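Have a look below at one chain only, the form predicted on its own, in structure tokens format.
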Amino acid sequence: METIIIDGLSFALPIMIIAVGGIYSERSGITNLALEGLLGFGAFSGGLFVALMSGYFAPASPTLIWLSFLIAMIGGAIYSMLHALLCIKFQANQVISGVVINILSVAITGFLTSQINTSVFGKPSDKFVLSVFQRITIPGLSKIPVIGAVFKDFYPFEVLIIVLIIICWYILYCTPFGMHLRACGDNPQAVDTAGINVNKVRFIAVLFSGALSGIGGMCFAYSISTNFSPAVYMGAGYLAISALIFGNWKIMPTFLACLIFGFARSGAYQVVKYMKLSSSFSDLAMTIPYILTLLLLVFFSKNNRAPRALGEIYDKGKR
């Protein structure tokens, strides 16, 4: 049970921070299917930074690790500008833009990783090796039955994500900017009439989604394979999208959905391990969150209430 909780949280929390970014974008009215590409490009940026700067830091330096998260956040935000420009400035189809950005991210990061490793480091490879992110256990609290697993063998980035979720919740629901952002997704004409620049708010929201997705991508790069490689594109962005839809574009219900996905994945893996099945069954167990996504959407999608202006191009001249 402890292992299920530990592994479930390390998978669910990065998905959650990516989903929060998606909530910001979609509550502003911009459909964001590009989360997969944004997390991958963010992880690529952080991985490249580690590869270039590791010689200037001690092995597994915490400073290098946290700086890589900052670079991943910046990289994800910069890459998300492409989606923002296409959807807001050039009024492109938001669904197509998101799909193209995902495909482009896979292609360009794979190409650049191989080229940089060959030309700069002289080692043909499609990955950037990262430092080992040490886990933390809190004495005393980790001894509490069942609940103690939350405080045992967790990654420091899990604490960062929880803090960011609290901050994001406060900004979205308790600040004027959050009110403007939510209004842009429901009634952009009213927001414009009040003197608020709708496109500016939406642009910031998309950049925010890119920054948070970059952090989530870096979390997966450190926790799953300790390197950046094409393996980081494992569908976590799409899981985040399904989680925010299941959560009705609200942060706390989305958090619950992410926990369900995380515990389903870790639980299925432990069942396979307990039954001593072959590795192919372990791969099958990894599909459980996606199968669960389909079931949840089938049974709960009719109760979803998306932002009323989601996906609609706002033209100030036509209001």
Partner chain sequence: MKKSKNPLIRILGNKKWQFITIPVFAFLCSIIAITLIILLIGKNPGVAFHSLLQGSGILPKPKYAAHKGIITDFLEMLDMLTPMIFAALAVAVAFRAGLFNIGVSGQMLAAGFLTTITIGYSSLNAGLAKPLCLIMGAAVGALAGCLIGFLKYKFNINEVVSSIMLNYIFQYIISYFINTRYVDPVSRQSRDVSATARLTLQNVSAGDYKMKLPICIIIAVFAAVFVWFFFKKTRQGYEFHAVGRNVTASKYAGIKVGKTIVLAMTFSGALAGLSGVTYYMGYFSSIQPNTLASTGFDSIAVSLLGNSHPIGILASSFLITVLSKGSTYMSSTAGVRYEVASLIIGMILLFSACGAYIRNTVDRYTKEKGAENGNNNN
Contents of the next structure:
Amino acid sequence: METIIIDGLSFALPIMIIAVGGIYSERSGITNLALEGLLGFGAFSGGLFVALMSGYFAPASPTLIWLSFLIAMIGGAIYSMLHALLCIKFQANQVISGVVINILSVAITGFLTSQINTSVFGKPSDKFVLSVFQRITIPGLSKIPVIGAVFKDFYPFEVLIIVLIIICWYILYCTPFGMHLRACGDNPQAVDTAGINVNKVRFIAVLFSGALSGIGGMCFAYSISTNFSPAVYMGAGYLAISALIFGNWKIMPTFLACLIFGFARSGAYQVVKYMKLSSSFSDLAMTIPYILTLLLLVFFSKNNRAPRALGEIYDKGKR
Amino acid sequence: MSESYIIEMRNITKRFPGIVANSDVTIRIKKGEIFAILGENGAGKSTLMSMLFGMIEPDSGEIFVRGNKVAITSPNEAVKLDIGMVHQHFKLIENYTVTENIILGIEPIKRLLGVFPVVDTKTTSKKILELSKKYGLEVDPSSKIENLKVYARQRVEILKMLYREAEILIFDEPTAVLTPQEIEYLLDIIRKLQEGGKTIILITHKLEEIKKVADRCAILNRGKLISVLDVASTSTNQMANLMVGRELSLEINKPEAHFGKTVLEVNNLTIRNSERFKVVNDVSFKVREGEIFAIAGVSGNGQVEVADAIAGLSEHVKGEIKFLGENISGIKVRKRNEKGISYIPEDRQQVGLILDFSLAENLVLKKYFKQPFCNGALIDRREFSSYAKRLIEEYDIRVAGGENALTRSMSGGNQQKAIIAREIDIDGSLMIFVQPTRGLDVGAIMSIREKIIEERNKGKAILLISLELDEVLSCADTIGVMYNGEMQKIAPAHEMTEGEVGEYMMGVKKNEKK
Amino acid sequence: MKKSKNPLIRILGNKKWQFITIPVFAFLCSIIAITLIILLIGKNPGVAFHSLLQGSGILPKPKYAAHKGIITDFLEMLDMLTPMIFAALAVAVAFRAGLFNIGVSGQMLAAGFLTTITIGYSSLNAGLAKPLCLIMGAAVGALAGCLIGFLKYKFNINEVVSSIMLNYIFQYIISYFINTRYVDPVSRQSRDVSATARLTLQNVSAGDYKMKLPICIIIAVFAAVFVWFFFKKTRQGYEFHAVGRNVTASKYAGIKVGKTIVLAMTFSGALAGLSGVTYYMGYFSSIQPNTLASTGFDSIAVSLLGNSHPIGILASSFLITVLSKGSTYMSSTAGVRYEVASLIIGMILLFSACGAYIRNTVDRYTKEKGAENGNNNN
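For the form predicted together with the partner chain instead of the form predicted on its own, what are the coordinates?
Every component of the complex follows; first up is the chain already shown.
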């Protein structure tokens, strides 16, 4: 039971932070299929930073680890500008742009990783090795039955994510900027006449999605393989998109969707382990979260409604 | 000299691809007056005011506000100069509350725990209530826009300007969507605003309103300024002739009606929307051959839902719809088309047409599956073309590029002509028109109304749903008035006056059922 | 409208040819960008591009191994091209009806797997097995697509989400079955399909050459022509287009939108299924567990690059396949990493995505010119 919660959270939270990025972008009216590419590029930036800097820090230095998150965030944000430029300035079809960003991201990071490993570090490799991110346990709280597992053996980045989600929720629903952002996804013409620059708001929203996806990508780089390699493109971005559509483009229901997914996933693993089934059964068990999601969608999709202006190119001249 | 005018627009010229929207227009507006801008649709009124409000910039010409030359490059600039505007299509966020809409862009901030900025809606709500009391603009600050009626939305727009402490208020066709009584009320508000020291610019094509409130009036025709008149000393006829640029007869030649057998009979129709809310409640009426049955009502009182239900486009419909004696409630849209029900929908761009299709593809939208357009699984595009050519010719649809032109590239009037051509050519026995002339210029309006009457003279049953009261009054043989999803009154057109219809529309006067 | 003096604007401004001039322009831009990148890493771009084309059998290599020649390289490229055409057509068909089939790879896998275990491992003779493979593949793909369409129609489940979920579900379930029942202990993949069922003929001798013969490429080209015909000339094609452009108006016109959605996904799935069998039982002969074919995702981009037009797709699939096929040879001869090929593809896509912007800019430019001239005449 404990393991279900521990593993579930460490999988669900990174997905969640990526999904929050997606919510920002889509609530502002920009369809974002690019999350997968954004998280990959973010993780690449963080990984590259660690590879370049590891000589200057002690092994497994927490400072370096946290800095790598910062860099991943910046990297993701910078790369997301491409999506923002394509969608806003170049008026590209937003779905197309998203797909292009993803493909380009795999290409660029794959190319650069090998190229930099060969020419800078002199060893041909397609990955940047990261240090192990130690899990921590809070002594007192972790003793509480069942709930205590939440405070046991968690990655410190999970705390970061929770804090970020709260901040993002606050920005989106309480501040003027959040109000403008949500309005842009509903009626950009109205926002424009209120004297707010629609394209600027959308641009920033996309930057948010890049930054948050970058963090999510970095989490996976640490938690799955402790290195950056093309393996980080394992579909987390698409899962995040599913989660946010499932959550009807709202932060809290999306959070719930991520949790259900994460727990279903770790739960299924544990069942296989508990029943001492052969490891090939874990493949079967892995389908459970996806099947569960589909089933839940069957019941909860009827009233789903995307933001009204989602995917619309905003053209000031159009009346 | 300039100081006495609060606004001067000098020698303004604005071109759009293909047309000159404003050509060398000069107007001067005094502080505290109600200044009307009169002209047909497409005369360039809205363009001129959009430039004053900074939505678009003039190609040449100068704008002075309070004697100072200004460059208004965005609505933001306009607001800084205390200019506000109520647009014809309201600029509101549907899923936001009244307060949130009003403060959008200038949100007052309070500090949570002394640090975190939070949008403060509470204190603003109070301020909004005060403002609305002062000018008679009652509206609940906490209700969401999507739940508000049209007139209330308009009030929100006015409050938005007042909240920004605008001194110069531009109203773009504010009465187009209101009932006569609501119009009266709005004109009162406008007078109150004037008393409060505001300068008001009123864009309209309705002469009576100008006569009632305006001090002076500028007349535009095809982008050119024709004249600026003192309203008190000018007759409406003079204004009308100047506006159109020719002698205009607004009378439609309508021969006496000859009713035949009943074509459409609606009994106890009740419709719920997707949220299971009753939008039409127990409505019954009949339309006969050779009759124009017009449903009057303010937007959003269930008229469109009635039309959709007859055409087969609604879910959750209860009651009986009989067409030529047969109950058609259960059958599909296409079957109904085939039986001879034509439907000209309210939203011609989103519903009536597929804008990314060519004109020909749109003209066959209800016939493509039949001979000669379709043989088995295959369609014959040459047949599409020749059919389209015929309709273009017959109905005088003007389009550059002929039947292969993209429908998106056509003007609104010609888009509507294309729909009407398609629907008339179905040649059934019932035609449903919803808002057939909305947003069109006077010429197009007259020709469409004539078409409607022509079809009625041929013996078709016509169901006309319109928000424009003059359209209902000038076309209808029988008038039904809907309010709040209920049919308030059905009577022969000649038995009802404009005032009476208006009262039923407001729900003020209520008829005993049947 | 007076002709602009700038020849570039004049060429691009020609409305009639924009559908071809603008993609070509975007392609040239990306070639320039890539040239710069290759220069930046200190290699010769000319050599790189040349070897790229050599590797995919477009240009002759300096020397060949025994029984090999430019024709064998070219046929191998066609072998890779076949599933790509089918997959891109699948995306285009769904797109025509306004649907985004991101699940092509899942549908490919399902079709490839079920066909492999039923017909691929059977002892049917070639004349029976090969057509049956195609039919079975199309049928399985169609079913998978139909399910996605049905979920959308009946339960309003966004097709992007259900496709993604199904991708994973197929991937894991099939991986389970391969690992437990059909695994080849050496390769850790599924056992090879029988030669009679293999859709690409192996080791066909002609003259001195021993080559692979991807016979299904003919069917793929035929499929593209059929899809074009379907879009243009059939009633169902017209309805797909109507629903794709405006659902409300389609309902108003009496088109059964739900049925159209299900049909479109079924058709799209069938094409994805064909892609699956030509991929897993033609280009390859076995299935690697726990992996989705990247073809399925690349096909989205290929389809968009071809402007979702069947004939455009033939061209764009060809282009992309040439680039990826030649990349291995390029990295060995020109010393440019093979990842550069995917970078080129990414760049081409990037510039193509800006096609609308290029068109608008050119249009605006020609229009302004036109307006000025028009007014001078007044």
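Owing to the predicted nature of the structure, the values given are computational and were not obtained by experimental measurement. Take the two forms, find the largest set of C-alpha atoms that superpose within 1.5 Å, and that set is the rigid core. Positions refer to the first chain, counted from 1.
Notebook entry, point to check: Of the options Lys302, Gly195, Ala58, Gln134, which one coincides with the hinge of the rigid rotation between the two forms?
Noted result: Among Lys302, Gly195, Ala58, Gln134, only Lys302 lies at a hinge between the two forms.
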